[in-house]
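In the block that follows, a single chain appears as C-alpha coordinates, in the form predicted on its own.
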Amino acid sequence: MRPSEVLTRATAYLERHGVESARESAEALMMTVLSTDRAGLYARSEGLSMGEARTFGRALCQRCAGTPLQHLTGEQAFRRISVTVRPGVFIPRPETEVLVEVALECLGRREEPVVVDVGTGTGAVALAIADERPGSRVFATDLSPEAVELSTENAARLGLSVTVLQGDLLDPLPPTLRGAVDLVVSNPPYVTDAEYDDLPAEVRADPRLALVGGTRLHERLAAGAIRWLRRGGALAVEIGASQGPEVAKVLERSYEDVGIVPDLARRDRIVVGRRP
(Lines of atoms letter the chains of each structure in order from A and count residues from 1; the text may use other names and numbers.)
(Lines give C-alpha, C1' and ligand atoms only; values in the text may rest on other atoms or scores of the structure.)
Protein backbone atom coordinates (compact mmCIF):
# COMPACT_ATOMS: atom_id res chain seq x y z
CA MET A 1 0.00 0.00 0.00
CA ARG A 2 1.41 3.37 -1.04
CA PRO A 3 2.14 5.90 1.74
CA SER A 4 -0.59 8.20 0.38
CA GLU A 5 -3.17 5.44 0.86
CA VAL A 6 -1.89 4.70 4.37
CA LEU A 7 -2.16 8.40 5.15
CA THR A 8 -5.79 8.50 4.05
CA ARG A 9 -6.65 5.64 6.41
CA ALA A 10 -4.57 7.11 9.21
CA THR A 11 -6.29 10.48 8.83
CA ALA A 12 -9.72 8.87 9.11
CA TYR A 13 -8.54 6.97 12.22
CA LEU A 14 -7.32 10.15 13.90
CA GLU A 15 -10.51 12.01 13.00
CA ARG A 16 -12.64 9.27 14.56
CA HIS A 17 -10.71 9.79 17.78
CA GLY A 18 -11.23 13.55 17.75
CA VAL A 19 -7.64 14.53 16.92
CA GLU A 20 -7.44 18.05 15.49
CA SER A 21 -5.57 18.65 12.22
CA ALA A 22 -5.69 14.92 11.57
CA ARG A 23 -4.14 14.98 8.09
CA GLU A 24 -1.26 17.20 9.19
CA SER A 25 -0.67 14.97 12.22
CA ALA A 26 -0.63 11.82 10.11
CA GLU A 27 1.82 13.39 7.66
CA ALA A 28 4.12 14.57 10.45
CA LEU A 29 4.16 11.15 12.09
CA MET A 30 4.87 9.34 8.83
CA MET A 31 7.63 11.81 7.88
CA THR A 32 9.23 11.08 11.27
CA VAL A 33 8.94 7.31 10.83
CA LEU A 34 10.36 7.44 7.28
CA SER A 35 12.95 10.15 8.06
CA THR A 36 11.85 12.24 5.09
CA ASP A 37 10.21 15.56 4.29
CA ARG A 38 6.77 16.17 2.79
CA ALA A 39 8.05 16.13 -0.79
CA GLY A 40 9.85 12.85 -0.17
CA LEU A 41 6.78 11.42 1.48
CA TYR A 42 4.54 11.97 -1.53
CA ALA A 43 7.23 11.04 -4.02
CA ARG A 44 7.72 7.64 -2.40
CA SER A 45 6.23 4.75 -4.37
CA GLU A 46 7.15 1.76 -2.21
CA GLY A 47 5.00 0.82 0.73
CA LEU A 48 6.01 0.82 4.38
CA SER A 49 8.08 -2.05 5.68
CA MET A 50 6.62 -4.20 8.45
CA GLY A 51 8.76 -2.39 11.03
CA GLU A 52 7.81 1.06 9.71
CA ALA A 53 4.13 0.12 9.71
CA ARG A 54 4.31 -1.05 13.33
CA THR A 55 6.13 2.11 14.42
CA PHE A 56 3.61 4.29 12.59
CA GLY A 57 0.69 2.40 14.11
CA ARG A 58 2.06 2.83 17.64
CA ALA A 59 2.53 6.55 17.01
CA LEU A 60 -1.08 6.88 15.84
CA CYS A 61 -2.32 5.14 18.99
CA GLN A 62 -0.21 7.39 21.21
CA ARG A 63 -1.52 10.48 19.41
CA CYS A 64 -5.11 9.34 19.92
CA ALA A 65 -4.36 8.80 23.61
CA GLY A 66 -3.34 12.45 23.98
CA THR A 67 0.42 12.32 23.52
CA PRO A 68 1.47 15.67 22.02
CA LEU A 69 2.48 15.45 18.37
CA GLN A 70 5.75 17.19 19.22
CA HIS A 71 6.69 14.45 21.69
CA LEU A 72 6.27 11.92 18.89
CA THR A 73 8.15 13.88 16.23
CA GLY A 74 10.72 15.32 18.64
CA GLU A 75 10.59 18.84 17.27
CA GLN A 76 8.59 22.06 17.05
CA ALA A 77 8.89 24.78 14.42
CA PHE A 78 9.13 28.27 15.91
CA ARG A 79 9.48 31.32 13.66
CA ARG A 80 12.60 30.69 11.53
CA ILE A 81 14.01 27.85 13.65
CA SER A 82 13.01 24.39 14.80
CA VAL A 83 13.73 23.28 18.36
CA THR A 84 14.09 19.80 19.75
CA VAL A 85 11.41 18.96 22.31
CA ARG A 86 11.02 16.12 24.78
CA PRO A 87 8.72 15.14 27.66
CA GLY A 88 9.40 17.11 30.82
CA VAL A 89 9.98 20.45 29.10
CA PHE A 90 7.26 22.88 28.00
CA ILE A 91 6.45 22.78 24.27
CA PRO A 92 6.57 26.27 22.68
CA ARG A 93 3.21 27.38 21.24
CA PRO A 94 2.64 29.34 18.01
CA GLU A 95 1.06 32.26 19.90
CA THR A 96 4.35 32.82 21.72
CA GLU A 97 5.87 33.89 18.40
CA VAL A 98 4.09 37.21 19.04
CA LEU A 99 6.27 37.63 22.14
CA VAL A 100 9.37 37.47 19.92
CA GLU A 101 7.86 40.04 17.56
CA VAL A 102 7.25 42.43 20.46
CA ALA A 103 10.76 41.77 21.79
CA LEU A 104 12.35 42.69 18.47
CA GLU A 105 10.30 45.88 18.29
CA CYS A 106 11.41 46.81 21.83
CA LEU A 107 15.07 46.43 20.87
CA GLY A 108 14.72 48.76 17.91
CA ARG A 109 18.10 49.54 16.39
CA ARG A 110 20.11 49.34 19.60
CA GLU A 111 23.55 47.86 18.91
CA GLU A 112 24.55 44.65 20.73
CA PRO A 113 21.54 44.65 23.07
CA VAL A 114 21.50 42.50 26.20
CA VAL A 115 18.42 40.26 26.35
CA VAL A 116 17.27 37.91 29.10
CA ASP A 117 14.65 35.20 28.51
CA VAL A 118 13.21 34.05 31.84
CA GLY A 119 11.72 30.54 32.00
CA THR A 120 13.23 29.58 28.67
CA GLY A 121 12.03 25.95 28.42
CA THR A 122 13.32 24.64 25.10
CA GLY A 123 15.04 27.97 24.53
CA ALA A 124 12.69 28.86 21.66
CA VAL A 125 12.23 32.57 22.49
CA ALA A 126 15.89 33.21 23.33
CA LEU A 127 17.07 31.33 20.26
CA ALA A 128 14.62 33.07 17.94
CA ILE A 129 15.85 36.46 19.18
CA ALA A 130 19.48 35.39 18.77
CA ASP A 131 18.67 34.17 15.26
CA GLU A 132 16.79 37.27 14.13
CA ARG A 133 18.90 39.84 15.93
CA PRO A 134 22.55 38.91 15.30
CA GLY A 135 24.98 40.62 17.66
CA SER A 136 22.64 40.39 20.65
CA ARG A 137 23.97 39.10 23.96
CA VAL A 138 21.24 36.66 24.93
CA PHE A 139 20.89 35.01 28.32
CA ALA A 140 18.25 32.46 29.28
CA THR A 141 17.24 31.14 32.70
CA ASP A 142 15.08 28.29 33.91
CA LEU A 143 14.42 26.61 37.24
CA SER A 144 14.25 23.18 35.59
CA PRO A 145 17.51 21.27 35.06
CA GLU A 146 15.83 19.40 32.19
CA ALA A 147 14.95 22.69 30.48
CA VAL A 148 18.47 24.06 30.95
CA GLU A 149 19.95 20.91 29.42
CA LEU A 150 17.55 20.91 26.46
CA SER A 151 17.85 24.62 25.67
CA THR A 152 21.65 24.32 25.81
CA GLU A 153 21.46 21.42 23.36
CA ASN A 154 19.19 23.41 21.05
CA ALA A 155 21.56 26.38 21.07
CA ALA A 156 24.51 24.15 20.19
CA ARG A 157 22.61 22.34 17.43
CA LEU A 158 21.44 25.61 15.87
CA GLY A 159 24.82 27.28 16.26
CA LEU A 160 23.31 30.23 18.15
CA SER A 161 25.03 31.99 21.04
CA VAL A 162 22.77 31.89 24.12
CA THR A 163 24.06 31.61 27.67
CA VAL A 164 21.71 29.31 29.61
CA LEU A 165 21.68 29.50 33.42
CA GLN A 166 19.77 27.47 35.99
CA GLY A 167 17.89 29.22 38.77
CA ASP A 168 14.84 31.22 39.79
CA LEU A 169 13.82 34.07 37.50
CA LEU A 170 16.72 36.57 37.26
CA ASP A 171 18.73 35.26 40.21
CA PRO A 172 21.30 33.32 38.11
CA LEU A 173 22.41 36.36 36.10
CA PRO A 174 25.96 37.64 36.64
CA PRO A 175 25.96 40.78 38.84
CA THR A 176 27.74 42.73 36.09
CA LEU A 177 24.46 42.80 34.15
CA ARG A 178 22.59 44.73 36.85
CA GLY A 179 21.34 47.94 35.28
CA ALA A 180 22.66 46.95 31.85
CA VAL A 181 19.88 44.74 30.44
CA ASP A 182 17.97 46.12 27.44
CA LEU A 183 15.12 43.62 27.49
CA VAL A 184 13.67 41.02 29.84
CA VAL A 185 11.24 38.72 28.08
CA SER A 186 9.24 35.84 29.52
CA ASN A 187 6.45 33.37 28.89
CA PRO A 188 5.84 32.45 32.55
CA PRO A 189 3.36 29.81 33.70
CA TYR A 190 0.05 31.67 33.84
CA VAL A 191 -2.70 29.03 33.86
CA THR A 192 -4.75 29.16 37.08
CA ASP A 193 -5.37 26.11 39.27
CA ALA A 194 -9.04 26.18 38.27
CA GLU A 195 -8.20 26.30 34.56
CA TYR A 196 -5.67 23.48 34.76
CA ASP A 197 -8.22 20.69 35.26
CA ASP A 198 -10.06 21.73 32.07
CA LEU A 199 -6.99 21.69 29.84
CA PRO A 200 -6.80 19.04 27.09
CA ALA A 201 -4.76 15.96 27.93
CA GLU A 202 -2.02 16.87 25.48
CA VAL A 203 -1.56 20.28 27.13
CA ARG A 204 -1.42 18.66 30.58
CA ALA A 205 1.38 16.47 29.20
CA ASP A 206 3.61 19.51 29.77
CA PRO A 207 5.06 19.90 33.29
CA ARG A 208 2.56 21.46 35.70
CA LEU A 209 5.37 23.73 36.92
CA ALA A 210 5.56 25.23 33.42
CA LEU A 211 1.80 25.77 33.16
CA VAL A 212 0.28 26.83 36.49
CA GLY A 213 1.02 30.15 38.13
CA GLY A 214 -1.73 32.66 37.47
CA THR A 215 -0.23 36.15 37.66
CA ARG A 216 2.07 35.52 40.64
CA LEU A 217 5.22 35.23 38.56
CA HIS A 218 4.29 38.31 36.53
CA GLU A 219 4.34 40.30 39.79
CA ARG A 220 7.65 38.83 40.92
CA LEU A 221 9.21 39.36 37.52
CA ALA A 222 8.05 42.97 37.27
CA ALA A 223 9.51 43.71 40.70
CA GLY A 224 12.79 41.95 39.97
CA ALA A 225 13.40 43.09 36.39
CA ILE A 226 13.36 46.79 37.30
CA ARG A 227 16.69 46.27 39.11
CA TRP A 228 18.35 44.69 36.07
CA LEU A 229 17.02 46.86 33.25
CA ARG A 230 18.83 49.97 32.06
CA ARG A 231 16.82 53.19 31.88
CA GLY A 232 14.47 52.81 28.93
CA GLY A 233 14.89 49.03 28.97
CA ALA A 234 11.75 46.95 28.45
CA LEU A 235 9.92 44.07 30.09
CA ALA A 236 7.64 41.96 27.86
CA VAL A 237 5.60 39.08 29.27
CA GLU A 238 3.09 36.65 27.84
CA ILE A 239 -0.28 36.41 29.58
CA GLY A 240 -3.53 34.48 29.58
CA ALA A 241 -6.28 36.01 27.44
CA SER A 242 -8.16 37.40 30.47
CA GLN A 243 -5.13 38.67 32.39
CA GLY A 244 -4.26 41.79 30.38
CA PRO A 245 -5.78 44.49 32.63
CA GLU A 246 -4.48 42.84 35.84
CA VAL A 247 -0.90 42.42 34.60
CA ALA A 248 -0.91 45.90 33.05
CA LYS A 249 -1.79 47.37 36.46
CA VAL A 250 1.11 45.43 38.00
CA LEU A 251 3.55 46.92 35.49
CA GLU A 252 2.13 50.43 35.84
CA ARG A 253 3.41 50.54 39.44
CA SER A 254 7.01 50.82 38.20
CA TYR A 255 7.01 51.02 34.40
CA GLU A 256 5.89 53.54 31.81
CA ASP A 257 4.40 53.20 28.32
CA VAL A 258 2.62 50.03 29.46
CA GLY A 259 0.62 48.39 26.69
CA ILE A 260 -1.28 45.20 25.89
CA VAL A 261 -0.59 43.47 22.55
CA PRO A 262 -3.03 40.95 21.03
CA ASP A 263 -2.13 37.74 19.21
CA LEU A 264 -3.31 36.86 15.71
CA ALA A 265 -6.66 35.71 17.10
CA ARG A 266 -7.11 39.20 18.64
CA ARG A 267 -6.82 37.86 22.19
CA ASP A 268 -4.71 39.75 24.73
CA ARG A 269 -1.34 37.98 24.68
CA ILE A 270 1.55 40.29 25.69
CA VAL A 271 1.98 43.06 28.26
CA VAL A 272 4.97 45.33 27.75
CA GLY A 273 6.41 48.30 29.63
CA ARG A 274 9.62 50.32 29.90
CA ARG A 275 11.73 51.25 32.89
CA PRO A 276 11.58 55.06 33.40
Ligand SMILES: C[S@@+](CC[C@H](N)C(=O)[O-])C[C@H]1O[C@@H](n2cnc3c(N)ncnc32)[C@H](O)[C@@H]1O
The other form holds:
Amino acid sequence: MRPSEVLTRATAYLERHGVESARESAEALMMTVLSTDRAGLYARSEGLSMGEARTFGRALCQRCAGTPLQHLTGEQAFRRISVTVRPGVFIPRPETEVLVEVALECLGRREEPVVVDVGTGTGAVALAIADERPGSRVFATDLSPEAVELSTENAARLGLSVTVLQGDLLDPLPPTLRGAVDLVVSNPPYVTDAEYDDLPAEVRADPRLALVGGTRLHERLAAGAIRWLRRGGALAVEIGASQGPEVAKVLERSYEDVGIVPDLARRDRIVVGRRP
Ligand SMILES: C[S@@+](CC[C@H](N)C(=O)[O-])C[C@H]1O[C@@H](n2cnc3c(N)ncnc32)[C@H](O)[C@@H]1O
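Moving from the form predicted on its own, what structure would you give for the form predicted together with the ligand?
Following is the full complex, with the preceding chain placed first.
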Protein backbone atom coordinates (compact mmCIF):
# COMPACT_ATOMS: atom_id res chain seq x y z
CA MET A 1 0.00 0.00 0.00
CA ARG A 2 1.36 3.48 -0.94
CA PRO A 3 1.89 5.94 1.94
CA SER A 4 -0.99 8.13 0.66
CA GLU A 5 -3.41 5.20 0.97
CA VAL A 6 -2.11 4.33 4.44
CA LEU A 7 -2.64 7.98 5.37
CA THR A 8 -6.26 7.95 4.27
CA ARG A 9 -6.94 4.90 6.46
CA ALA A 10 -4.98 6.32 9.38
CA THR A 11 -6.95 9.58 9.16
CA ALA A 12 -10.24 7.69 9.32
CA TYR A 13 -8.93 5.71 12.33
CA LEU A 14 -7.92 8.87 14.21
CA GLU A 15 -11.27 10.52 13.38
CA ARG A 16 -13.17 7.50 14.72
CA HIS A 17 -11.29 7.96 18.01
CA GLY A 18 -12.18 11.67 18.17
CA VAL A 19 -8.63 12.95 17.51
CA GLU A 20 -8.66 16.59 16.33
CA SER A 21 -6.92 17.56 13.07
CA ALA A 22 -6.78 13.88 12.12
CA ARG A 23 -5.23 14.29 8.65
CA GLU A 24 -2.49 16.67 9.85
CA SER A 25 -1.75 14.36 12.79
CA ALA A 26 -1.51 11.27 10.57
CA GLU A 27 0.81 13.13 8.20
CA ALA A 28 3.01 14.39 11.04
CA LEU A 29 3.31 10.90 12.53
CA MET A 30 4.14 9.33 9.18
CA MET A 31 6.73 12.02 8.39
CA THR A 32 8.35 11.19 11.76
CA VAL A 33 8.30 7.44 11.13
CA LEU A 34 9.71 7.80 7.61
CA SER A 35 12.10 10.63 8.58
CA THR A 36 10.90 12.76 5.69
CA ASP A 37 9.05 16.02 4.99
CA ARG A 38 5.62 16.48 3.39
CA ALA A 39 7.03 16.59 -0.15
CA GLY A 40 8.97 13.36 0.48
CA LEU A 41 5.87 11.74 1.90
CA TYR A 42 3.76 12.38 -1.18
CA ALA A 43 6.57 11.69 -3.65
CA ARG A 44 7.25 8.26 -2.17
CA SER A 45 5.75 5.43 -4.22
CA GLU A 46 7.10 2.41 -2.32
CA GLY A 47 5.00 1.07 0.53
CA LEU A 48 5.96 1.02 4.21
CA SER A 49 8.30 -1.75 5.40
CA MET A 50 7.02 -4.09 8.13
CA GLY A 51 9.02 -2.20 10.74
CA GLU A 52 7.77 1.20 9.59
CA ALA A 53 4.16 0.02 9.50
CA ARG A 54 4.47 -1.37 13.03
CA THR A 55 6.01 1.84 14.36
CA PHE A 56 3.35 3.94 12.62
CA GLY A 57 0.55 1.75 14.01
CA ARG A 58 1.95 2.06 17.54
CA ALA A 59 2.14 5.86 17.20
CA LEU A 60 -1.50 6.00 16.03
CA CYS A 61 -2.61 3.96 19.06
CA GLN A 62 -0.65 6.19 21.44
CA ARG A 63 -2.20 9.30 19.86
CA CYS A 64 -5.70 7.80 20.26
CA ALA A 65 -4.90 7.06 23.91
CA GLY A 66 -4.20 10.77 24.51
CA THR A 67 -0.42 11.06 24.08
CA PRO A 68 0.21 14.60 22.77
CA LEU A 69 1.20 14.63 19.09
CA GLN A 70 4.35 16.59 19.98
CA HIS A 71 5.56 13.82 22.31
CA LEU A 72 5.34 11.43 19.35
CA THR A 73 6.94 13.70 16.74
CA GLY A 74 9.41 15.17 19.26
CA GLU A 75 9.02 18.74 18.03
CA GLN A 76 6.84 21.84 18.01
CA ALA A 77 6.95 24.70 15.52
CA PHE A 78 7.02 28.12 17.22
CA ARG A 79 7.25 31.40 15.26
CA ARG A 80 10.17 30.87 12.79
CA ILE A 81 11.83 28.03 14.71
CA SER A 82 11.03 24.47 15.73
CA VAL A 83 11.94 23.27 19.22
CA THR A 84 12.59 19.75 20.44
CA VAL A 85 9.92 18.62 22.88
CA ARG A 86 9.82 15.71 25.31
CA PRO A 87 7.77 14.52 28.29
CA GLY A 88 8.58 16.41 31.48
CA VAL A 89 8.78 19.83 29.80
CA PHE A 90 5.82 22.07 28.80
CA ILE A 91 4.83 21.95 25.10
CA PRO A 92 4.82 25.52 23.69
CA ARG A 93 1.35 26.69 22.66
CA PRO A 94 0.50 28.74 19.53
CA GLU A 95 -1.16 31.51 21.61
CA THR A 96 2.21 32.21 23.28
CA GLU A 97 3.52 33.45 19.90
CA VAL A 98 1.67 36.71 20.72
CA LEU A 99 3.93 37.10 23.77
CA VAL A 100 6.94 37.19 21.42
CA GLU A 101 5.17 39.77 19.25
CA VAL A 102 4.57 41.99 22.28
CA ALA A 103 8.15 41.43 23.49
CA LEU A 104 9.61 42.55 20.14
CA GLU A 105 7.39 45.67 20.17
CA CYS A 106 8.56 46.52 23.72
CA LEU A 107 12.20 46.35 22.61
CA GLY A 108 11.63 48.82 19.78
CA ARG A 109 14.90 49.86 18.16
CA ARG A 110 17.03 49.59 21.28
CA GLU A 111 20.53 48.34 20.49
CA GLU A 112 21.73 45.08 22.07
CA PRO A 113 18.78 44.84 24.48
CA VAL A 114 18.98 42.60 27.55
CA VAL A 115 16.03 40.21 27.71
CA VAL A 116 15.10 37.68 30.41
CA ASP A 117 12.58 34.87 29.78
CA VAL A 118 11.34 33.50 33.12
CA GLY A 119 10.04 29.90 33.12
CA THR A 120 11.51 29.11 29.74
CA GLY A 121 10.45 25.44 29.37
CA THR A 122 11.77 24.29 25.97
CA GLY A 123 13.24 27.78 25.53
CA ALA A 124 10.68 28.65 22.84
CA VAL A 125 10.10 32.31 23.82
CA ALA A 126 13.76 33.09 24.57
CA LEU A 127 14.93 31.37 21.39
CA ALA A 128 12.30 33.05 19.19
CA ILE A 129 13.39 36.46 20.53
CA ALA A 130 17.08 35.63 19.97
CA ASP A 131 16.18 34.48 16.45
CA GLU A 132 14.06 37.51 15.52
CA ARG A 133 16.12 40.16 17.33
CA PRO A 134 19.77 39.45 16.45
CA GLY A 135 22.14 41.30 18.74
CA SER A 136 19.95 40.90 21.82
CA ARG A 137 21.47 39.38 25.00
CA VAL A 138 18.96 36.78 26.06
CA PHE A 139 18.85 35.03 29.46
CA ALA A 140 16.35 32.34 30.42
CA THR A 141 15.52 30.77 33.78
CA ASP A 142 13.52 27.78 34.95
CA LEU A 143 13.02 25.97 38.23
CA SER A 144 12.89 22.61 36.45
CA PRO A 145 16.25 20.89 35.72
CA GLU A 146 14.60 19.04 32.79
CA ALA A 147 13.54 22.36 31.25
CA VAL A 148 17.02 23.86 31.74
CA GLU A 149 18.60 20.83 30.06
CA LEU A 150 16.16 20.83 27.11
CA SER A 151 16.26 24.58 26.48
CA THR A 152 20.07 24.48 26.56
CA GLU A 153 19.97 21.65 24.01
CA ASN A 154 17.51 23.57 21.82
CA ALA A 155 19.71 26.66 21.86
CA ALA A 156 22.76 24.63 20.79
CA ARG A 157 20.88 22.79 18.05
CA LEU A 158 19.42 26.04 16.64
CA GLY A 159 22.75 27.87 16.96
CA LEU A 160 21.08 30.65 18.98
CA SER A 161 22.75 32.36 21.92
CA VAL A 162 20.64 32.12 25.09
CA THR A 163 22.11 31.77 28.59
CA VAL A 164 19.94 29.31 30.52
CA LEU A 165 20.06 29.34 34.33
CA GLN A 166 18.30 27.16 36.89
CA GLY A 167 16.40 28.65 39.81
CA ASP A 168 13.37 30.54 41.09
CA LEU A 169 12.13 33.38 38.85
CA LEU A 170 14.92 36.01 38.54
CA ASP A 171 17.11 34.71 41.41
CA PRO A 172 19.73 32.99 39.21
CA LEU A 173 20.57 36.14 37.18
CA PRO A 174 24.06 37.62 37.59
CA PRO A 175 23.89 40.65 39.95
CA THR A 176 25.55 42.80 37.26
CA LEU A 177 22.20 42.80 35.42
CA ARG A 178 20.40 44.69 38.22
CA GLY A 179 18.83 47.82 36.76
CA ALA A 180 20.11 46.89 33.27
CA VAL A 181 17.36 44.60 31.93
CA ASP A 182 15.29 45.98 29.04
CA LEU A 183 12.58 43.33 29.12
CA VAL A 184 11.36 40.59 31.42
CA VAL A 185 9.03 38.25 29.58
CA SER A 186 7.23 35.22 30.99
CA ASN A 187 4.57 32.63 30.36
CA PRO A 188 4.28 31.46 33.98
CA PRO A 189 2.09 28.58 35.20
CA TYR A 190 -1.34 30.22 35.63
CA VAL A 191 -3.98 27.48 35.83
CA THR A 192 -5.73 27.42 39.23
CA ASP A 193 -5.85 24.29 41.43
CA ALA A 194 -9.60 23.97 40.74
CA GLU A 195 -9.13 24.32 36.97
CA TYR A 196 -6.34 21.72 36.97
CA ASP A 197 -8.70 18.91 38.00
CA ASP A 198 -10.92 19.59 34.97
CA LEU A 199 -8.12 19.74 32.38
CA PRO A 200 -8.14 17.06 29.66
CA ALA A 201 -5.59 14.25 30.10
CA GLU A 202 -3.65 15.58 27.13
CA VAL A 203 -3.02 18.93 28.83
CA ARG A 204 -2.13 17.16 32.08
CA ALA A 205 0.64 15.41 30.13
CA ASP A 206 2.53 18.66 30.83
CA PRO A 207 4.23 18.82 34.26
CA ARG A 208 2.07 20.26 37.05
CA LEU A 209 4.88 22.71 37.89
CA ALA A 210 4.42 24.21 34.41
CA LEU A 211 0.65 24.54 34.68
CA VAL A 212 -0.56 25.40 38.18
CA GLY A 213 -0.02 28.78 39.80
CA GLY A 214 -3.07 31.03 39.38
CA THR A 215 -1.84 34.64 39.57
CA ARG A 216 0.73 33.97 42.34
CA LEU A 217 3.69 33.89 39.94
CA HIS A 218 2.53 37.09 38.18
CA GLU A 219 2.48 38.88 41.56
CA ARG A 220 5.91 37.62 42.60
CA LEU A 221 7.36 38.38 39.19
CA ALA A 222 5.94 41.92 39.09
CA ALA A 223 7.50 42.62 42.51
CA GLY A 224 10.83 41.01 41.56
CA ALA A 225 11.23 42.35 38.02
CA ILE A 226 11.07 46.00 39.08
CA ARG A 227 14.47 45.50 40.80
CA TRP A 228 16.11 44.18 37.59
CA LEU A 229 14.56 46.43 34.93
CA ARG A 230 16.13 49.70 33.85
CA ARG A 231 13.88 52.80 33.93
CA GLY A 232 11.50 52.41 30.98
CA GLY A 233 12.18 48.66 30.81
CA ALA A 234 9.13 46.45 30.30
CA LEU A 235 7.49 43.43 31.90
CA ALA A 236 5.26 41.29 29.63
CA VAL A 237 3.44 38.28 31.09
CA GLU A 238 1.05 35.75 29.64
CA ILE A 239 -2.23 35.26 31.53
CA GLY A 240 -5.32 33.05 31.56
CA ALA A 241 -8.23 34.59 29.64
CA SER A 242 -10.05 35.69 32.82
CA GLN A 243 -7.00 37.04 34.68
CA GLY A 244 -6.50 40.32 32.75
CA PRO A 245 -8.09 42.82 35.16
CA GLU A 246 -6.55 41.16 38.26
CA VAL A 247 -3.01 41.00 36.85
CA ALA A 248 -3.29 44.52 35.37
CA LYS A 249 -4.20 45.80 38.85
CA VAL A 250 -1.12 44.06 40.29
CA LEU A 251 1.16 45.71 37.72
CA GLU A 252 -0.47 49.13 38.19
CA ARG A 253 0.94 49.20 41.78
CA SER A 254 4.46 49.77 40.44
CA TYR A 255 4.42 49.98 36.61
CA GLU A 256 3.07 52.55 34.15
CA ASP A 257 1.46 52.26 30.69
CA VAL A 258 -0.13 48.99 31.83
CA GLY A 259 -2.17 47.33 29.09
CA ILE A 260 -3.91 44.06 28.27
CA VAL A 261 -3.26 42.52 24.84
CA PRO A 262 -5.60 39.91 23.30
CA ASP A 263 -4.53 36.82 21.33
CA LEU A 264 -5.73 35.95 17.82
CA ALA A 265 -8.90 34.42 19.28
CA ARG A 266 -9.56 37.84 20.95
CA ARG A 267 -9.10 36.46 24.46
CA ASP A 268 -7.07 38.50 26.95
CA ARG A 269 -3.61 36.92 26.77
CA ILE A 270 -0.82 39.34 27.77
CA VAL A 271 -0.42 42.04 30.42
CA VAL A 272 2.39 44.50 29.82
CA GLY A 273 3.77 47.48 31.76
CA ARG A 274 6.86 49.68 31.98
CA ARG A 275 9.06 50.56 34.96
CA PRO A 276 8.62 54.32 35.61
C1 LIG B 1 3.61 27.48 31.18
S2 LIG B 1 5.25 26.89 31.18
C3 LIG B 1 5.94 27.96 29.94
C4 LIG B 1 7.15 27.41 29.23
C5 LIG B 1 7.61 28.26 28.04
N6 LIG B 1 7.93 29.61 28.43
C7 LIG B 1 6.54 28.29 26.96
O8 LIG B 1 5.80 29.27 26.85
O9 LIG B 1 6.44 27.30 26.23
C10 LIG B 1 5.87 27.55 32.70
C11 LIG B 1 7.33 27.24 33.01
O12 LIG B 1 7.67 27.90 34.23
C13 LIG B 1 8.50 27.05 35.01
N14 LIG B 1 8.39 27.50 36.42
C15 LIG B 1 7.41 27.23 37.30
N16 LIG B 1 7.63 27.86 38.48
C17 LIG B 1 8.80 28.55 38.31
C18 LIG B 1 9.56 29.40 39.17
N19 LIG B 1 9.17 29.68 40.42
N20 LIG B 1 10.71 29.94 38.68
C21 LIG B 1 11.12 29.66 37.41
N22 LIG B 1 10.43 28.86 36.56
C23 LIG B 1 9.28 28.32 37.00
C24 LIG B 1 8.00 25.66 34.72
O25 LIG B 1 8.97 24.69 35.01
C26 LIG B 1 7.66 25.77 33.22
O27 LIG B 1 8.77 25.41 32.43
